[in-house]
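Below you'll find only one chain, the form predicted alone, shown as structure tokens.
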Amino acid sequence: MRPKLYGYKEYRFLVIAHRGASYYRPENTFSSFEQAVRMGADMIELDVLFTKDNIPVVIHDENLSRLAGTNENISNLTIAKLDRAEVGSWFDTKFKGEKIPTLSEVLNWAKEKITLNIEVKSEAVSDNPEGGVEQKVIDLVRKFKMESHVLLSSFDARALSRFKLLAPEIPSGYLYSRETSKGKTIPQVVDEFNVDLYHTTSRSLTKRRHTQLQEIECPVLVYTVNSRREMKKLIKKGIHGIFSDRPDRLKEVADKEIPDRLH
């Protein structure tokens, strides 16, 4: 069984760069994404939040204190103000000047280069379906004709249900959490959230859960793994992809363990 993915080729196993090549470059920046492409990643995972003026931007943290050294929230800043933020020097001074990309910029850059996993953070999702954050993401994906090169994911069940309603042709992935699963079985979760893939941690992928995923033929992706030993262990289990900060290491392990992974 292969993932129902997505992009230019068929994959038996996906090497997914977590926030780009974030072990080597500041996360969720163009330098990190470009490095992931150079390292041969099959997919880049990135995070999306929304500015005060409702522009989707690529960043993991709602608050800028860790990455930009300022105690301000993304949702309280306009795109014009956010554009002044510098998110590279926290990682290394040689990356000083790195900016927070917009989702539009990243989609435009990724065309003909690489598949994207766009994770919409729960902080961006509203109880009001008219909030439209999901529609905005989908509109941009369609604008850049990336429907077959994108996977939409979230921890938030509201976002997942809206994605499937608005764009059933675009695959979606459920990010497992104990809170949202609420004791349901794997088949119940996959059916209720109407998703195509299941994303989880290595620790949460128990033997029972993995068996259930195999029984319903739902591809499973595991995050975030940087150890060679853990990579090999998971690949031998037959999972369909791994998120890693070190995509070069993961590609090396995957190519050795699964010589025919790329078809």
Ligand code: G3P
Contents of the next structure:
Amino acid sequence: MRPKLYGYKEYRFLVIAHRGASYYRPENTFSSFEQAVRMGADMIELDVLFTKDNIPVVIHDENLSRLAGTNENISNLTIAKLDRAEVGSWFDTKFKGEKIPTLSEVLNWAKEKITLNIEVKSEAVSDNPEGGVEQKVIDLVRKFKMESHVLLSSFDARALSRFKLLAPEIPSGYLYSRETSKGKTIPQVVDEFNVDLYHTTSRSLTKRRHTQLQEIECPVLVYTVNSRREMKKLIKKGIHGIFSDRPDRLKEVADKEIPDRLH
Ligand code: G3P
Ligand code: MG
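Having seen the form predicted alone, the form predicted together with SN-glycerol-3-phosphate (G3P):
What follows is the whole complex; the chain from before opens it.
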């Protein structure tokens, strides 16, 4: 298979596997990521939190109850302890034994294969002006020479502000939230955080916001869309990509609507 090692700019439209192919495999696991590659996704979105001993790990929830059935927090566990957590059975007993990957493992795997959207979760971010977690993520991206093949994003204003300061060469995406956008126009938000893209839900992408984004030529990515109808509607609006738990379905729709998705 042709490796999908492009940056986001090479695509007219991006098929993004949300937490991997998470409709088919347990989210944010290697099973899910491998399935996304098999299904032909252009990019994989994943979530990052930090362990007690400061290791970035790929998981969405700070508390392990939903995914591993234990009432423990990621930030209270060392990587050695977390390594014993099992995040496959909740989805299907077929996936028993699935581990929480470290960001380092995923970057090492992805460098030959696919572009990543690394979403730094707010729970991991602190007021530390040095930007501890952001710097750690960036160091890893650089270590694996993935600067042109990742997209950093966060809902957190502190993380967003630090991404471009620490790594101007890595593209970043603003994840829309009411808090960080309050009282600001789209150009002000994009300018304040110095982001390259704008990520939002379909519902928050009002006509007015979309027009403002088009005026400043800021690409828009929409999450999380699993219905064919909604996919088609958004593609027709001219957005730049969709996050879906069903990348196979999204690819099928996108290939039909935009036959040549690579510029
Ligand atoms: O990055 C898009 C989307 O993943 C944001 O929401 O909660 O699924 O991480 P969430
Ligand atoms: Mg996410």
